[in-house]
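We begin with a single chain expressed as structure tokens, specifically the form predicted on its own.
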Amino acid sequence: MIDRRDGVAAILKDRPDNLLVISGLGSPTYDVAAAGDVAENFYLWGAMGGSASMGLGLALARPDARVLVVTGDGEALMGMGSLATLGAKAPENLAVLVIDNEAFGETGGQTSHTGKTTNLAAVALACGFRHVLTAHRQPDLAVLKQVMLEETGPVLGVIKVGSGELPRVLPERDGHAIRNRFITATTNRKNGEKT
């Protein structure tokens, strides 16, 4: 198993200038914020199941950017129908990273379907994703990072992590403030300015 914070940090280390990140509710947001709270991160605080769909919209609106959705297995299961839509729309600049602890962490740690019978990488492949990869060990992260940030999308990566709570790293929680800083940062990047 991979430490979730180390895994997300490895993917986001030295992130490209054109990378826009959307993180799902709960632990994925804490993981992304722990790796570095930057204006190009959009944290979804109350939209369980919606991160992949939001990523699709952003990827279609911003073909000049690489869009990375960081979500958990619970949210990916809740929004599994969106994987079919992502596969059908096939945005070349979209990557989905699932942090899979095989548990519903936000509701008490019950075993999720990925801890039983569901393989999200296989589901994504069946939905038409171009590349899928599951990382079980730390050395797998280098290849996973390349797939997430460079391969033609849509792509899906799964990081298998242990369950258990880590300290929460809480970024901005005000939805308007998050939206405004994200819009400003992404507009500046699109226009070639540094934020």
Given for the second form:
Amino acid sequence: MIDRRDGVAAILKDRPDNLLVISGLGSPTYDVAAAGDVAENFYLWGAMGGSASMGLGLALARPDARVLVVTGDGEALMGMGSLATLGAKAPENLAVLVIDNEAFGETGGQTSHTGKTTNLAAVALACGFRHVLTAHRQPDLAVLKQVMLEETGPVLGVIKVGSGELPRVLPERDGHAIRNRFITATTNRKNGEKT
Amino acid sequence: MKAKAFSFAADDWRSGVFAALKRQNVQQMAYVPDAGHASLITACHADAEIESTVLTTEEEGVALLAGADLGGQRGVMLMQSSGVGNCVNMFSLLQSCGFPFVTLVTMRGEWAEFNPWQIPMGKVTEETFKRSGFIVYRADTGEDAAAMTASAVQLAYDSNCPVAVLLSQRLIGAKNF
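Right, the form predicted on its own is done; let's see the coordinates for the form predicted in complex with the partner chain.
Below, the chain from earlier opens the complete complex, with every other chain and molecule after it.
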């Protein structure tokens, strides 16, 4: 079993300049913020089920960037149809990382479908993702990082993590501020590359 | 992969809607199909400068076009009125963050409707949009549809707000079975 903060931190350590991250509501947002609160992160605090679709729209608009969606098993399950959409559209620069604690951790730890019968990596593969990988132990993270950041997308990774709650790391929650910060930073970077 | 070149039938008012989308530099189109949108969907797929994405449910399109905006592109979602209810919680993303958003909605359940199951959502479509913070236009003619589409994109993307254009069932024609 992997600690979720360690897992996300390992993927985002020394992140490349062209990496844009969208985090799903709840713990994935806290995990991404804990790994480094940078303007190239877009934190969701709601819109459950939408993170992968949002990543798709961003990936299509920014073929020069790598887009990483970090979400949980609960949100991925709610947006499971969007995995079919991602598979069909097949954006080469999009990766989805599911932090899978097999529970609805924010709401009392009720067992989720992944703690029963659903295998999200298998779902993604069946939807046409080019590569899927599940990390169960710390040593698996190096290969997972390479898949998330470098393999031709769409790719989906799952990190199996413990279900205990960690101290919350709360980034900005004003959506207007998050959007403005993201657009200002990434538009400048894009312009910077052109000059 | 792009489809073959496409041209609208001479009497298809959707050519005006498509021209408006092009003039307004719309680069992403997401949709759950409706027969009333069919030629517009085909035209978008055939256009090399528009990325068209078929969705499994309409709420995906709300999030997708928010992502497109983060990447600096304008978008539009095509759906029918029965899909509006699927989006309600996802609309909170637009209001919470000030995302621009445009959707063209073919109306069902209001004019010579054959299928009673279309009535409940058709009756509350406009109110659902308004309660979700949208500016709502309603087109009863092809000319209106083109002009309102252009205005909707400009308004949404210049003023960071969500706009819906309802294409009336009288304009589209009741579905024949």
